[in-house]
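A single chain, nothing else alongside it, follows as structure tokens in the form predicted alone.
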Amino acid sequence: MHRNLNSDSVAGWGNFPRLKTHLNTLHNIAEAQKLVQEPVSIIARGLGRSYGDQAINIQGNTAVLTHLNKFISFDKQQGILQCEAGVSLDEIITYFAPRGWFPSICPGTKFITIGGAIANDIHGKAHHVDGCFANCVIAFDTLLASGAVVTASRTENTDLFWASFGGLGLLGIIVRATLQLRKIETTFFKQKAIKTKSLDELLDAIDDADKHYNYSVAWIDSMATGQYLGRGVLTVGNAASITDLPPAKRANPLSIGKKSTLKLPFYFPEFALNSFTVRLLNEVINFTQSNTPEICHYEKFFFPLDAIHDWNKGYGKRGFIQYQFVIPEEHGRKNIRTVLEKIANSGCVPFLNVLKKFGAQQGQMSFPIQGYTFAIDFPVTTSLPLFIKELDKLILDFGGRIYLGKDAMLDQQTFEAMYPQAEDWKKVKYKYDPNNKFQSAIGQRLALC
């Protein structure tokens, strides 16, 4: 175990908030058990791609698990992988994609660990078809506050199993997991871009696309107003078969992406974040999204931002939040318009606005409910916290909720109204962690520990 006796300044991917903690890098389960036995609280941390304060414990230890990244076993007939929880999606793709297997659920980055995927119950572009990460997890082993390692599945310790998805790591340290991978014929996707001029046109396109495509995501011009409010580009797609590929790609249908060497070397200055640069960015995105190739490699289809390492520095040293919310389909069009108009008039400039549609709800603390979800990047400014409180209230009034896996500002009262099932989750927390051994900044902020 590598122990840093001094406090480290740590942040999530949004570089906000930046908090002090004791970082401890673990290399095996025995080291994790030893750390859990210490008389201070602890939280697990993976690759740090949660945007806010989910994987930081300001009261004690933060255990980094990225070295627990071994593959344990693989059933090549059924595609069942057992691995340590520090394994990343990138590592799974690199090894198994050339062998015809791929992660069943992919979010917007491959640089996340399996433990983090469970803790945040990640979702992707195909939630209306595939659901959340819970649907591809067969079982996992959790290190509890008692020091025992127990298995949780749909038939064993089922309360721990379901409460861990979206449970933010507050029930224990997930050390191993058994996953169902997806059999693939190629690592390419057949996609289509649908350009729309208004919100109604965009939502009509989404509703129609869901009948024909497994994957869909829309970019919305964050600066458009009036009759063009909600204009954007919907990108839809399905997995490509070998016969879909042009001859040049058929020779290597299971190719994986080259490791990108592009890196943002410094934090952008604050003055670079303004309405002009956002309008320019929107025009660039509009052009690139509207001119997507018919056959697209998984790297660009799932993980376009992974091409630039440390792209989060583009938001400056103050950092940013990714504000992701979901609202029900009922009255959805009217309510989305209200939200977009409020953002347009707020003075808080959104740099990215992505829209998807969710399927049915599952799990106690899992974020998705059936409806429309937006993920919006806001650079941190002095006026942002007050505006986010106003947005939170609006989302709550619409029957929606905020994604805890990205949140940095939600308050306890609003959280409890958005997640009434949290009381049932707390009973599971008390059963497995009665003395609150596992704590984090967001857990304390929302009174979950």
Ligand SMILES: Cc1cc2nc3c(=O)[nH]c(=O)nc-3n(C[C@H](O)[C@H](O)[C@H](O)COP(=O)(O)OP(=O)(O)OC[C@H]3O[C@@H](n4cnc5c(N)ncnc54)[C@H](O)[C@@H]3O)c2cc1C
The other form holds:
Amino acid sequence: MHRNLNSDSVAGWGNFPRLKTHLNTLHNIAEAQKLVQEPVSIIARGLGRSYGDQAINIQGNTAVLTHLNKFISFDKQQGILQCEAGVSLDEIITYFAPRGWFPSICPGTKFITIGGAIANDIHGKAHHVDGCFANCVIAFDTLLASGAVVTASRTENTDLFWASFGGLGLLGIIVRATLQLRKIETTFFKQKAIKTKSLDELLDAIDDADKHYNYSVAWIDSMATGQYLGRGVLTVGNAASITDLPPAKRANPLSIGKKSTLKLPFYFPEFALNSFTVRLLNEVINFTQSNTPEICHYEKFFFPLDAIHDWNKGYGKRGFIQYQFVIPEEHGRKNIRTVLEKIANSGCVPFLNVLKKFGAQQGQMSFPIQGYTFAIDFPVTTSLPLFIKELDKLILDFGGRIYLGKDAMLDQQTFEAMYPQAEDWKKVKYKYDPNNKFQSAIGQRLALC
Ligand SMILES: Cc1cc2nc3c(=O)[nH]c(=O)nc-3n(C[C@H](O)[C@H](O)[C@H](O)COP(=O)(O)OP(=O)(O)OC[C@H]3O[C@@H](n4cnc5c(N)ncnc54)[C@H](O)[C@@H]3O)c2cc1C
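Starting from the form predicted alone, produce the coordinates for the form predicted together with the named molecule.
Next comes the full complex, and the chain you just saw is listed first.
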């Protein structure tokens, strides 16, 4: 085990908040068991792609799982993979895509671990078809506070199984998982971009596209107001078959991406983040999104942001939050307009703004409910926390909720009103972790531990 006896200053992907913890890099389950026995609390950490304080135990131990990254077994007929929980989607794709298998559910980055994917029950841009990550997990093994490793599945320790999806790692350390991969013919997608001038046009296009395409996501111009409010580009797609590919690509239909070496070497200065740069950014996105090629490699289709490592430094040293919320479909159009107008008039500069329509709700603490979800980047400023509080209230009034995997500012009271099922979840937490061994900064902020 690699231990640092001094405390480390650690943050999530948004670089906000930055908190002190003891980082411990684990290499096997025995090391994890030893760490859990220490008289301080602990939380697991994967690749740190949650945006806020999800994977940090303040002053206690934070156990980094990325070296528990072995494949254990693979059933070639069924596509069933058993692996350690620190394996990343990137590692799965690199090995299995050339062999015709792919992760069933992918978020906007491949640099996440299986443990992290379960703990936030991640969703991708095919949520209306595929649902959340739980749908591709057959079973997993969790190291509990008692030191025992137990299996959880749809038939064994079912309460632990369901409470772990969206459970933020607060029930134990997931050490192994069994996953269903998806059979693929190519690593390419057939896609189409639909440019829209207004919110109604965009939402109509999403409704129509979701009937024909498995994948859909829209970019919205975050600075457009008035009649142009909601101006955007909807990108939709389906997996490409070999016959969809141009002849030059048919020779290597299962190609994987080259490892990107592009990296933001330093934090951008704060003055670079203003309404002028965001307008410029929106024009660039508008152009690139509207001019997408018909056949697109998975790297660009699923993970365009992964092309530049450390792109989060572009938001400066103060960091940023990604505010992701979902509001129900009912009254959705009116309510989205209200939220977008509030943001446009707030003085807080919204950078990226992404919209998707979710399918049906599932799981105990999972984020998605049927409705519209927006993910908006805001650089951290002194006025942001107050504004986010107002937004949280509005989202709650509209019957919506915030994605805990990205949150950095939600308060306990608003959280409990958004997630009333947390009361039942806490009973499972108490059953498996009666002495509150597993704690994190977000868990404490929301009184989940
Ligand atoms: C560019 C970008 C795009 C993204 N797009 C999406 C998206 O489209 N959809 C989506 O749902 N999310 C998205 N995310 C968020 C990301 O998918 C989740 O936050 C994911 O959980 C990160 O995994 P990780 O391995 O980095 O986990 P970490 O951030 O390190 O930890 C996340 C949580 O998992 C827990 N955890 C980690 N490992 C274990 C373990 N072994 N056992 C128990 N608990 C564990 C931690 O305690 C913590 O609560 C995106 C993030 C980025 C940076």
